[in-house]
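This document starts with one chain, in the form predicted on its own, laid out as structure tokens.
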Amino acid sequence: MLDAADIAIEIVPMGGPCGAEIRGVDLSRPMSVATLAQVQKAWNDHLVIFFRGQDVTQEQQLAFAGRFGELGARKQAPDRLREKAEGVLQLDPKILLVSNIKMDGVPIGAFGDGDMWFHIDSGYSQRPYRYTFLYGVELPSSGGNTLFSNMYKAYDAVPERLKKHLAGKRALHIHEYKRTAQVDVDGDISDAPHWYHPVFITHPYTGKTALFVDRLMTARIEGVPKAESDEILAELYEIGERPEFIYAHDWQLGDFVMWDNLATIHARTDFPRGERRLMRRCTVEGEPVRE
């Protein structure tokens, strides 16, 4: 039975490999435990869920995200990369402004214009974020869509020969705050954020196995010769980016999108230069991933 604080939400699947809209929720208001449980189940089922027409402050966004776990801190870039990651309006350590807007010629946030390859948020760290929450504050007239790929389905599509060959192997994830280029890992990478994770991981909550590599930040399979590693990763990238595994989110103003960062990879499409785009991101911390 629902009490006075509960609501019966409507879940509308997008009809593809992942993604569902949740209707009947105002995220600016406190959510009951029962309603939160409905949202969590929908999230586990669909990996990416979104709410349209929301009007939430930064504080309300953080309060809602915090119901799902410990809020994540924005990763601090090393000194030589700091200007690519730190905007002048990123004043809360738990908020990242994804924006191309500048104030007096200086970026207010990070990862501004153009498209962005598929990636895992903070996959280059020891504890990749568990969840990501993104709110659309300002949008361009077209483009800037977010693509999500279901990495459970990607794992299922990996050929058995590769599953056997890669069992127990780890891959290097590294970040230099680029959007459409991999890091050269043949030289000294000591001052670039990086970590090794299993190629295949077991999701800590669903128990399902996911492919855990992405084109932007996964650079080398540990213990495998470079040429062979490059060939294998190219095959894994292609599997993870197959159209049949992807849900494309076409943003509307006031959209609030949240995704399972351990079971999906995501990318951004290009949008018109000179048009403003501002998204407000927060996260929930994760734990070291396991095979």
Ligand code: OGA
Contents of the next structure:
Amino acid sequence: MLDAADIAIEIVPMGGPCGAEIRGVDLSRPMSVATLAQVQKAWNDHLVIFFRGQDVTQEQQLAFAGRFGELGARKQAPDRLREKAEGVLQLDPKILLVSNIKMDGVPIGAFGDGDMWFHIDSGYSQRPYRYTFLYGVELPSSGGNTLFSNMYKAYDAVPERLKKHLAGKRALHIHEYKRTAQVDVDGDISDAPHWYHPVFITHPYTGKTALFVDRLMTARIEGVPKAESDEILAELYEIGERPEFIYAHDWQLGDFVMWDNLATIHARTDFPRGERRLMRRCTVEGEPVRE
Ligand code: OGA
Ligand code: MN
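To test you: the structure above is the form predicted on its own. What is the structure of the form predicted together with N-oxalylglycine?
And the full complex, kicking off with our chain again.
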């Protein structure tokens, strides 16, 4: 059955490779099944969707996100990395505060200051998150934009010789909670979170092929000599980060942005030191990814 809210919803594509604004929705209120289906369709089509001017509590955010699947719990970092992975205000295991704010000199959340290289959320784990939901609570005066790249388009742009060469191959994804540097994988990596995923994946909802490689966490192609792996990965990072595949989200207070973590990679631009930024994040859990 349609209600007024179903009719009012408006999808405004950003006109680029991905990204659409959805208007006419108040996320603090339960969404009808019909509207939810429209949102899911828009999400599959545009990969990154957002709602402006939202005023949602943590509970409302989790209730909405939970309509798209099993909510993700924060992945536990090993003890030696725990301080880098999360802050002291992480009271709900399903919420991650993305923030540079400190309380008595101690970070309240994760990801601190500055820019962040392109990555897949929890790409280093067996089940990378399916979806991420980020709500803007406090913003700096400029910068701190989130960039999203369409990895279906990136896959299409991979030269045929590489598509053939990499078919059936996996890559090592590894993370030690640095934001602009990879883990050195030449030594013992057993105590750093890592997993191997296919270089090309089939999206479980759309059936389309996506490039599944990012500069921050994808360190080595399995079964390929290091020098060649480095060369191929450099080429794949460049393809994944081409400006024509990127939508840059310029945050406004109250923005609620949600992205498909299997069909996009994302990064963050720098922002002025000393200015506060606070976002509330939750996720939907994923399944092991397949070629
Ligand atoms: C994240 C993330 C980017 C940002 O929350 O996973 O990468 O702009 N955030 O804070
Ligand atoms: Mn992220």
